[in-house]
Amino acid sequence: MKIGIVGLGYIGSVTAVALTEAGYEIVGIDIDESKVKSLSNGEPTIFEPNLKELLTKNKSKLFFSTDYDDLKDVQYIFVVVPTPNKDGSIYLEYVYDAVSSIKKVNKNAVIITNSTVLPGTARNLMERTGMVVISNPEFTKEGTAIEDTLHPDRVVIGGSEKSAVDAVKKLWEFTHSIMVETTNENAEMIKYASNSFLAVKISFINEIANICEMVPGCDVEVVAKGMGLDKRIAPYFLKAGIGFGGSCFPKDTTAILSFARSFGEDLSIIKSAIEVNNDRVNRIMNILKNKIHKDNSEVTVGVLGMTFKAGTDDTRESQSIKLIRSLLDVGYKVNVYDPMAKIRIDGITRLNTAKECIDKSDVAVIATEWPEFKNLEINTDKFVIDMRRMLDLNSHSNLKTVGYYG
């Protein structure tokens, strides 16, 4: 069976492997030709844990195009472009084109729309073409996205043509996966809801960990293990730190926001979890200006990590980023270590390691939670903020240092 996939960004590039994996052959199409000849040599353009590996392992199932025309053949095909912000709402025209493209080729194919689109965008496809479109949201995080396409949680599966929703539950088969069949709608709703309250469940344990910075005794980590245990809330995203990023919860919400305020619906719960991620790089540079009592351009601060997450190169809407963007306007020299990262930004120091960042630093703010920054050794005298409570203050008894920030 072939599989089409339109958009080889992350997810796309990741769906091609994972599906392949499960014995499908893949026509992969994307309009960039330098993101197609990559794939087409075994070079993905983005880090993934073994998608590299996966992408060599399969070669013969994949094939990679810019011609909408190899899809003539194909039934079913993935649209996976992107869908981002503009002006604060969601752009589909990347959607409407992708499915204007196929429809030129092969009107009787099947649409899975796999990108994340606002409730209704598969009605107003179907209006638009008189194709079959069928709502298949992802539910994959970046470093596991591999093994969270092949053994999700659950497949959510819209749409009211029954012998297409039917095909799409027999492709994802091979997960073994609970199958959730709706609406179109319920399932473009489902993804934007999970998202929407992941992200609210960051800020709302990072809100009590800034009360717990204020009550001797208080630890936050201790309080969200003790939450976490209560199988009503679960352990999963209550961990404090830096905030959320990413591509997915900073657009989701915002696009989620403007939806509801076309309704004249006030989300007030996900607007608060934004602003409270947006405040977290706020408190970080107050933390600087109360505990350095110093010009700014005579302090040097070592970051450490620039992408959002550990485990990929992804920079997009990360704190970390925005908090080197911060230091930098308010006079502040900045050395950065990250071992992933390929973004340029004007005016840092690049290093080669966490030691020497550290080293070379007045301060170092630990913003990115890579393994290796669990077993650095500060032996200088330093003011450390650690954002992702990397370091056991118990176990580092060579941790040396003018002030810990946890």
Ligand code: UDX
The other form holds:
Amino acid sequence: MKIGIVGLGYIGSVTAVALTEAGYEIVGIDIDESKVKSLSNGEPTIFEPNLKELLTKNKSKLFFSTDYDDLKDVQYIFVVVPTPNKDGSIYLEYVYDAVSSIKKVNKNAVIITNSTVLPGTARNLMERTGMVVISNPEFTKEGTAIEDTLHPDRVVIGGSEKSAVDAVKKLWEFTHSIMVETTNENAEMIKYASNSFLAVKISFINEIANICEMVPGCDVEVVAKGMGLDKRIAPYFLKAGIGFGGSCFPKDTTAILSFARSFGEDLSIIKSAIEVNNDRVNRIMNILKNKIHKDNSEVTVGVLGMTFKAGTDDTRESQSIKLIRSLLDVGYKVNVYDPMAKIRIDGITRLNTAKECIDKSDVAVIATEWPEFKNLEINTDKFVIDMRRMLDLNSHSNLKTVGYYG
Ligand code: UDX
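Shown: the form predicted alone; wanted: the form predicted together with the ligand:
Next comes the full complex, this chain leading.
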């Protein structure tokens, strides 16, 4: 079976490659010629474990093009184009453009929306184009995206056209996952509700961390462990730290908030989760101000990690990048080390190793949980703000006296 994928960004390229593992042939379309060229040459445009290997292994099943004409005999077409925020609201024009381009070459195709789109989008698309649209949101995490696509916790399929729903169910049958068959609107909402809930969970534990810091004897890691053993709570997404970043949580929580406002609804829990998250960087800035009694221009802060989490080169909406910009804004000198990030920021000094970054700085902030930070050698005169709880204080006993904040 041949499957079309329109949009060869992060999720699009991963879905294309993962589906070849299940035996499908893929026609991948993107308007960006450089992406198409790179993928056709076996070079992914993003870093994701196993992606390059599978792209090479299954190259005979993959065809990439900038020409929508190549979709004219493809029956099922995933739309995986970006749905960014513009002025605080979701921008859906890329989705509409992609579907109308598909319609021009193949009006009988079934559209499968895989991008995160607000409830009502599929219906709108069907009304605009007269095409059949199935809502099939993805729940993949960067770093384990291939695995998440091949073995998802659940597959959500929304639509009203029985034969198309059945076909999409069959398409994902190889995952042996639980299928949730529902309306387009429910499928679209499940994605927003899931991402918002996870964001709330993170902000919740970050607030508990704030109060634990005030109470001698309290440790948020132990509290989270104790909570997570309750099956109703579960241990996941209870890691307190620098807050959430990435291409999904910040965007999706903002989008659902402005969507709800258009109905006069105030999603106060999600709104608070965003506020708590926005405050994480301020808290680091306050710790620095309160602990280091020097003029900012005389202090060099070493930031360890730039990506929004470990295992990716993605710095989109990274809390670390926000921290770096705040530090620069108030006059600190900033050294930075990250093993993968490619982003360039004016005014910082990029260093080649974590050790060098610490040695050349007065204070270190661990912002991303890269495993190599666990075994850092830290001189006794450094103050460390460990936003990912990486360091084991038993092997860094000097830090207990000199200055450690985790
Ligand atoms: C997320 C969702 O998990 C995925 O289902 C959706 O499709 C896309 O968005 P991703 O952005 O890849 O995936 O990252 P994820 O692993 O969920 O982490 C998001 C952010 O939350 C990261 O910045 C991470 O560091 C932070 N986080 C996560 C915490 O601070 N604490 C936690 O306990 C978990």
